[in-house]
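Here we start with a single chain on its own, the form predicted alone, put down as structure tokens.
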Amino acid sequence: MTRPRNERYDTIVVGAGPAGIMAAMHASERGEVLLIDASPLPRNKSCGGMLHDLSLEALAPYGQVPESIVVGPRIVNFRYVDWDRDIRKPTTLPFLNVDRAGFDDWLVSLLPASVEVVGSCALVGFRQDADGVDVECKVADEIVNLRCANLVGADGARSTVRRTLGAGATSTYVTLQDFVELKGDIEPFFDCIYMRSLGDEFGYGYVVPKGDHALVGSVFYPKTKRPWEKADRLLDVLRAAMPQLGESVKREACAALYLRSTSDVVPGSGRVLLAGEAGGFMSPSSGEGISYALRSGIAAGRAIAANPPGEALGTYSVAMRPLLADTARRLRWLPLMESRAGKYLAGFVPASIVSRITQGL
């Protein structure tokens, strides 16, 4: 059993995804950092594993993404698919296609020695006072009590840090993702599929080729009942039309942020900063989250490094204003995009305009 080596740290970061890793990296410029995750490491995050140009831009100062974690086809472009009307609108929006577990593992490898990383270590709770934050964690059956000057919650859409902070819970999508064997090549697209026959609870499906497998995902609105049955129906429909899709090797489930108001975006309180989905930082229109996680994590870590203990929140909040404005802009489009009328009208819009719109969403 691995447990934290020390009882005191300058910063404790909860969540070893892109937001947490980048926050830990930059916060280490001020002092010793503990990065914990409730899952074993390297963790296995259910995700499409596609890097937007904004993600690559954020990563550029830290080196090239290793080719060892890139999968074929190397680049996939977004394509809008209205399944019921057999309409496909390919766009020029590209994504670098990577293995998500390998991506997270690569980011961890970039951390300096002053960042201690501990997996299978779950946050139980915390209490902050004028001088610091008392943090309670659980490693196996052992409760570990720690103290830090700054705490960063980067623990996802169902963030324990956010809930303990009293910042208000956020609603979440249910997402199911199957790894499906490929019996032949499929087109190099990230297909975003709208299928009315699955009901109004079904947000969209997606298909992404990943080497000798394809990811087939289903996204359902909050409070969907028996989503696995609808995911099975989606697979049946797709297999009937795409004989290249073979058997499912495994199915993953996770929660993704269902962002519908800028009031859900909370940078933190006191000595506690929230990054990534924990803070509400994710595209409400496209569901893309990695670029938001990277940018918010970097900003949180830099704010900690640049300020006296406990005074990072103001700097971080200012740094997040452009992302908040961007979120507000996307939210204005969302009611139309998610409506039946909006999806119907999208079928008549030329592919060049769909491409231009998706570049901004």
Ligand SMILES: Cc1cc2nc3c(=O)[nH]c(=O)nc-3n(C[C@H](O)[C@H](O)[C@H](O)COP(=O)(O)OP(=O)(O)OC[C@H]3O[C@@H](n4cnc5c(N)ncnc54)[C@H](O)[C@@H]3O)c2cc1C
Second form
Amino acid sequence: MTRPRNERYDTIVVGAGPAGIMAAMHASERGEVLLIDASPLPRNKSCGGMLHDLSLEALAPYGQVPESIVVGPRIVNFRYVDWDRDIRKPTTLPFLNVDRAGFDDWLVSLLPASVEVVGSCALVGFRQDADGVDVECKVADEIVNLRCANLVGADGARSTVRRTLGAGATSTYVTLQDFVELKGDIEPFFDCIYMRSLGDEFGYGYVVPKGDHALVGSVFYPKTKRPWEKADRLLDVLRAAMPQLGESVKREACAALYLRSTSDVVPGSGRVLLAGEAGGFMSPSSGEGISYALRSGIAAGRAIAANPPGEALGTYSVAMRPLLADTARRLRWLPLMESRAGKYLAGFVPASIVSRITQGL
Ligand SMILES: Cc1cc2nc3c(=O)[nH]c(=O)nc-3n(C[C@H](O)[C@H](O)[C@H](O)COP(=O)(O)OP(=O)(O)OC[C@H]3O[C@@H](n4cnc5c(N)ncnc54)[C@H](O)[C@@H]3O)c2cc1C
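Write the structure block of the form predicted in complex with this ligand for the protein whose form predicted alone appears above.
Time for the whole complex; same chain goes first.
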């Protein structure tokens, strides 16, 4: 089991997702960086792997997304589906269809050699004082004590860094995602499916072709009991209408940020910055999180590079103001989008307008 080489670092970044990788990359312009992840690397993050234009824009300065991680159909457009009323509203909102594990691995490959990357190393606690941060990690059964000037919590929806900081835990959606064998082609859309018959705990489902499989996801509101039973029902209903959907070869469970207030967006405190879902950076209306993770990670790393040790928070908070304003705007739409009336009315709105609204959500 690999453990961190040193005891002291300029910056320790917790979480090797898009937020943590970008933070580590830019923070390394100032000093030594350790990037740790609780999972073995390369990690497997349950995700649709749909890259929004905002993600591609954020990534453009770092190079082209390699074709080797793109899966067919290459581009899929978002489509709103009201299953009960058999309404489909295709939009002009495109997503690049990638293999998420390959995407994360590619991001890691962009890191300079000066960033030390250690998998299977979990942060279990930390304490900050006037001169730095003492960090406690666990590698196998061993506790490793480290010290740094800046700590970045990019450890996702159930962030330990955020909890330890006392920044208030956020609620999480329960997500299940099945990799379903395809027995024939399905339409090249990223279908977002509302289905009232699955009950009020069911937020929405999605179906997207991914090479020779389809991803079928279901998103449930926090504290949903026995979500797997509802996910099975969703699959049964979909299979009855889409005989191309075969057996599920893999099912993943995960948590996704359930953001309901801008007070859940916290850039950090003192020497500790929070990026990506850990900081509350994710679209509350569309569930799109990769572009938010990239943008907040880049801003956190740049703020560290531009400031004396431990003094990055002010710069980072200012840099995140546009994303906070964007989140506030999306939150205003959310009650209407989630209401029965809103979903009902969406069925009458022309596809061109759904398309335009979706671009902004
Ligand atoms: C089912 C599902 C489908 C999704 N589909 C899409 C999509 O198609 N497009 C899109 O844009 N977004 C999607 N999202 C959202 C997107 O995946 C996330 O918003 C994005 O990955 C967040 O990036 P992050 O860097 O903040 O955190 P993450 O990618 O979640 O990474 C956090 C990392 O921190 C590590 N970690 C956790 N605790 C510790 C600890 N104590 N010590 C060390 N490491 C720790 C974890 O192992 C993990 O690797 C989806 C989410 C889910 C759940």
